[in-house]
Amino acid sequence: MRADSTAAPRPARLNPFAFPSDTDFRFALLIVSVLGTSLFVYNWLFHAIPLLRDPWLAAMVRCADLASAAFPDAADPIARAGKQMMEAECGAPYERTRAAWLLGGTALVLATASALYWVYPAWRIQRANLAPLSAEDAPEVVTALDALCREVGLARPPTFLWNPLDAANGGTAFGRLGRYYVALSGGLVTQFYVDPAVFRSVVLHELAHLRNADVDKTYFAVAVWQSFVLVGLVPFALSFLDFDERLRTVLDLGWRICALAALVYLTRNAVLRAREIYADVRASIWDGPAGALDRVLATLPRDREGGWRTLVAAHPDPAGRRHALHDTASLFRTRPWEAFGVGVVTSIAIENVWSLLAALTADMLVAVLGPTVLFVPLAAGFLVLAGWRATFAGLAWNEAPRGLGLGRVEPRLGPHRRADRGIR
């Protein structure tokens, strides 16, 4: 978050923290999308690598021949059923090998993401030349930071770091499970003496990330995208270097993996945008109407293009962030593209997990119902949460909710509106 210097009065707002946050939901969506897409990629790699493909293909052909010889009467339904059962039993060991490859590839993506997430704080500290901010460096600043941590109710304060040579006015909350940091620039520490309100607002925003418990989700989301590129997309692209299939097949796979990669990337960015807005709103509660958070956000550069650039951006538009400080109604609406994304992610996950379970078990009921039981609750939970929030917003604004909140929740200021429904 970056800073610099006239705040408008803020009306009572609906409390978005009464519901699961969009950050949590989008993070779950990201993990499911990576799961389904990784299974797709490693299924293709299995068939593209001769060392894996050829023994499996030979076994499938041999099993089909044996079953055909044992049940030659293709017109007899009982014979057909027996042939299918014999093929499945014969090929089961080889299908389990394919399933192990799929599981191993997906586990590799998640393990690499976990490793990147774990080492990122040390890399960030070294790259940004960060050092612990001690009382010897700036005693008044350290005292103020301790007071802010107590004010926001952090059970375990983060380690405050700084780079005195960084003239920017900003801070960053980062870290890993059990060890969190807030990095302050030298310019922001200077703001403590020049404009204490700006210093307070920026630090409260970073502490809000810790209170919202979004730091781990944020940096694992970043790590899982990097991991997917490293051990998913790169091997997928390299597999075409020794690929002699028809161009049509290459193009068919190419557009599919591009669409899947775009889905993962957009979902990751949606996580990053949501966490910033929720941190703004949380920080504004502590900062109060006289705080400087609004004017800090007013100094952030705005993307003048808008439109699709807003959808792919890793940070929300500053104008939207400022609007949320005064009116949190935008956090109670579900956007149509989110509903579409849930459907796409759920479908991809179900299809690829079905392929995995079909390789693991001959019980088709388990193969079909397994992914349904796993992922349909995700879509159902999305619909329930959307309807729940829309109903709450409608009642709070004395307005009948429409649909499932797929659109904008516009407050109507009528005689029955009550300020005590706002954030505390």
The other form holds:
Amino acid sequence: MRADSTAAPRPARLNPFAFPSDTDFRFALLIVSVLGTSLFVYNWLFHAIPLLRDPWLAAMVRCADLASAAFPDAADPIARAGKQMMEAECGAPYERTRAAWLLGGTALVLATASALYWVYPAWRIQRANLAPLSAEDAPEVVTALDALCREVGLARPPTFLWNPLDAANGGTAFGRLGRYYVALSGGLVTQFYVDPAVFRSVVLHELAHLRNADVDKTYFAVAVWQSFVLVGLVPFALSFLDFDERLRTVLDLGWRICALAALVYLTRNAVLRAREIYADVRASIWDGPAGALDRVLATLPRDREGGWRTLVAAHPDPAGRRHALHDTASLFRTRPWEAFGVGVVTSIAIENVWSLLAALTADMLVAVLGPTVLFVPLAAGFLVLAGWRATFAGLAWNEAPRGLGLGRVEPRLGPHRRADRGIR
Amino acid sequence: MTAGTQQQQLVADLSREVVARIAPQELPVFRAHSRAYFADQGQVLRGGQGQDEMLGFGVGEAVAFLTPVVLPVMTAVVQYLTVEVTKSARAEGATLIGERVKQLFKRFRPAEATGEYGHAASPPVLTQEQLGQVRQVAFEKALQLKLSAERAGLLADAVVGNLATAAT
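Can you now output the form predicted in complex with its partner chain? The one shown was the form predicted on its own.
After this comes the whole thing, all chains and molecules, with the earlier chain placed first.
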């Protein structure tokens, strides 16, 4: 059985797997945004916690006094330089303490994220009452799952789990490095007997996540957001409880942290959306034109609001997903918000890493160049990738890419589209 | 085996038969549902959707399992039949009454010639009126469990279809 949208022969699709995926790119963006934002938060916390702030402040004042006494002539440029150097040398141990605090805070965010990522599979198995799906439970289903794993060429098949009481009609791939699971609901297992094509499509979609190697990125992205909230945002909010600060400062910091948190959250959701489209496309290759993937996607509830909500949603719009099954152009196009996001994330990271390096070293060249060397490749990589993909798509479709990265490559459906580089 | 356990086993066996007839695709999940039902009757009826919606994928609508309805319907039917059998055999012990209830179902009905009841106690049968009452009990219980009238009717027919009548 085929849905209307699959009734017409599919045009050849360009192969998005020939390029680094949006999932990878957005995941890198997420990690950088978390690093930058964590440095910002922990820098603030350093100044908000008296136990940390007071000795540092006292040392800075003392060093400034000592330097002023040693180089009293403020009009002499050499004396001014000497004063600056003396201040920096005198305050260096205290600045290193601050740098250690910043690094420790950021490491805490990442360590907590790693711990959450690591324990999540066990927690989920227990919470969702998942048990291994054995041949004793459903022999035909187990045989079919083995066959599907072989068919798609998974080097290491996942452990299939299920919750027979779960009436949902779906599956989820999850796990951690080297240990992956695919959980099936009881509803989906019964679907195997009622509509095997739907069962196959859903399982192929989950196996596609494993083949695309996005499970670790996904669950680390989820964990890093949770960790950021737990050991970043919560301490940040608590710091205001015991901090006698003017409302203006509170508001000034408040909107910044809200914007930064929103950035991290949106980037996380962008990772989650991207992985779904890539998994759909991969699964559709395996499922073939007669597969039921399009039919399954057609049953998903569509976000009626549309617009900005699609940027906030953790799942891509089903209509867009269905479209990507037949036309992968969206995976070759770079959206303006992505370019904007790269700019914002890079700026935040550069500024905060500069602050960190300035605390670690008196060498301003290192402090200024360090973040640049670290993060400019990210922005450059984004531009190169965007241009590369757009040019590839443009050549394949006999169209010149409009602009670098931001250009919309509108594929024209029709006989003139070249299919020689496509996938089916 | 206590009378309660015996009744649970009977309900499970009969329910499985009904499920095999009207929703065979649910047989793989039957054992888990049955176990959960006898452990906590509310749990099965509440159902459970443990899928992580944010990261999962599947058909938009959940499956409407029939098994969680069949089990309580069959419990109600067996309880009704137990009352009916008790009325006509007050002197017999609970275990024996359970045996007689079992034999009201075709599946457990011994062959007439070799039956344990021999000539003195032939296997019990239900009248058409009693069958109608059983169907009503099953139908109403299914409706009470939010099954549609059409599916409730199908289920009630399947339950009655398992019962032995005078003609069988």
